[in-house]
Amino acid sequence: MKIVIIGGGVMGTAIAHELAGPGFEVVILERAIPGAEASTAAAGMLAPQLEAQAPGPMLELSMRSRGLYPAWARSLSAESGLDVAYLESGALQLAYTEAQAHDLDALVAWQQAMGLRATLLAGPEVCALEPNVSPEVVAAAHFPDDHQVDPKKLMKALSAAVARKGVSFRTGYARRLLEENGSVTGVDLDGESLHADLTIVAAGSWSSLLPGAAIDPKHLKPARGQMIELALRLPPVKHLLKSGLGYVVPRSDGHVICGTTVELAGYDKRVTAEGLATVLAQAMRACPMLKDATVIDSWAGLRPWTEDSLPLLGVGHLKNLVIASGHHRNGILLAPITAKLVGQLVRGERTSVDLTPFRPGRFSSFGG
């Protein structure tokens, strides 16, 4: 079976890694450098508990994926010979006011009721755990099982691993899906008809621009997230820190990734003064010693936002079409579970997660 995957980011490459092997010829189509868009623009937080708003299908999917990560990271490192910098850092969600602390208490309570490890820490306990956290902090939710990975290193390892498994890369612009008698038969790649027995759309924010995919741009669109990288001689904190949309991700080498904004600004990847000011203010409030850090870099990534904050994952509206997109800010986290589920779909197996909430056609008239 020949499988064409549109999109060479972490999602498309992870799916290729899952499918590569006897009986499958896998080709990844990417218009630029694999992983050059949202995948390597991410911070690499593997933090479903830190990001969770409530119980539901997104939390279940995210928790399953987090559970796969240790073995997946080890496997990729062994196959590629490259370190992915998987770090068991733990995470803290900070509260600066009593009202925020009250909300965190409720958050911790329902997560504990689900059997998840979560603890509400008082201000002095937070300072004892992380002395460089802001003295403004009155409480924090502690999630010891939320971790991180370095997305740039992950993409290098993934790309090397799939190449060694025989996956091929084609550079070009996917103009449209090819269709015949209600089935997708491949892709028009810069005017060339590229045949495929199965086509997988994993093009992130660009998925809704692909003619024939039937993904409405009103329901899947790019959300700009601005980021900044700082550096200190030593890591200022050990844990991931989060408050509101702001987060601080400490690397083991003293570099710190700070984010983010969520801006529905179309395909505009500009880094703006206002965006960076917002990101820096959030980061320095959480960890004041970052005021003395060296600015290394800044960038913006376009994350595939969906109207209901759930990815599009499952079979498409035509035969021989699978959609794996709309993961928004959780693409790095959800890569291993998405790859596993797509692999199960392709092999005709029962999926290990109910895909009904994520069905790609839930916003569309075809309703698939």
Ligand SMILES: Cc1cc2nc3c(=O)[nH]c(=O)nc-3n(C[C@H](O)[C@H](O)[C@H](O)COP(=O)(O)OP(=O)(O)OC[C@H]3O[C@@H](n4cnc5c(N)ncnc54)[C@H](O)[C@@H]3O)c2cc1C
The other form holds:
Amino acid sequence: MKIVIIGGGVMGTAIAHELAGPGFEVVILERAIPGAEASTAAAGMLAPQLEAQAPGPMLELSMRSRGLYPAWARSLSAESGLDVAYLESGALQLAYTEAQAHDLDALVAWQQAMGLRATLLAGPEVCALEPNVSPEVVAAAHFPDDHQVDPKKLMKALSAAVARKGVSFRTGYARRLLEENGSVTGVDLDGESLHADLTIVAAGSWSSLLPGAAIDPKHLKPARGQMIELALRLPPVKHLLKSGLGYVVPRSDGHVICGTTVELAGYDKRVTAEGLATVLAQAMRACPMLKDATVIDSWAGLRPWTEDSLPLLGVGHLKNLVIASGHHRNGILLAPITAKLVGQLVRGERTSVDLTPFRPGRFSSFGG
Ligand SMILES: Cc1cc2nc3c(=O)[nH]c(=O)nc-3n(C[C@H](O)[C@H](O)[C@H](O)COP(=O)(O)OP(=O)(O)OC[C@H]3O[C@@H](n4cnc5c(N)ncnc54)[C@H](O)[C@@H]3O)c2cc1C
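Got the form predicted alone; could you also share the form predicted together with this ligand?
Zooming out: every chain and molecule, the one shown earlier first.
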């Protein structure tokens, strides 16, 4: 079976990794450099508990994926010979006011009721755990099972692992899906008709621009996130720190990734003065020691945002079409479960997660 995947980000490559093997010829179509868009702009937090607003299908999907990560990271490292910097960091969500502490108390309570490990720490306990966190912090929710990976290293390992498994990459722009009698038969790649028995759309924020995929740009659009990388001699903290949209992700070498903004600003990847000021202010408030850090880099990436914050995952509106997009803020985290579920769909097995809430057609008339 020939499978063509449009998009060489973490989704397309993780799916290729899952499918490559006897019986499947897998080709990834990438218009530029594989992994160079959202997938390497990401911070790499694997943090469903830190991200969760409420119980629901997104939390369930995210928890499943987090559970797959340690083994997935180990196997990618073994297959590629490259480290992916998977770190069992744990995470702290910070409260600077009593009102925020009250909200964290409720968050911890419902997560504990679900059997998840979560604790509310008072200010002095936060200080004992992380002495370089701001003295302004009055409380924090502690999620020891939220971890991190380095997305740049992950993408290198994933690309090497799929190449070893015989997946081929074609550089080119997928102009549209080819269709015959209600089935997708392949892709127009820069004017060449490329036949496929199955086509998978994993084109991130650009998925809704692909003619034939029937994804409305109103429902899937780019959400810019701006980031700054700082460096100190030693990591200032061990845990991922978050407050509101601001976060600090300490790598083991003393580099610190600071995020972020969420801006529906079209396909504009500029880093702006206001964006940088916001990100830096949030990071320095959480960890004042960062005021003295060296600025290493800044960048912006485009997250595939969806209207209801759930990915588009499942069969498309035509036969032989699968959509795996719209993972917004959590695509690094969700890569292994997405790949596993697409593998189950392609092999005709029952999926281990109910895909109904993620139906790609849920916003449109075809409903599939
Ligand atoms: C600033 C920022 C911080 C983030 N932090 C985290 C985090 O901490 N944890 C987490 O889990 N997630 C995080 N994310 C989200 C995560 O990065 C994304 O959800 C994920 O990378 C999406 O992967 P993707 O493969 O769908 O998209 P992308 O990585 O954008 O890949 C899509 C690929 O498709 C290609 N393409 C598009 N159209 C075509 C076409 N027509 N023909 C050929 N190729 C095409 C593009 O060139 C691109 O390479 C963050 C994202 C950003 C931007």
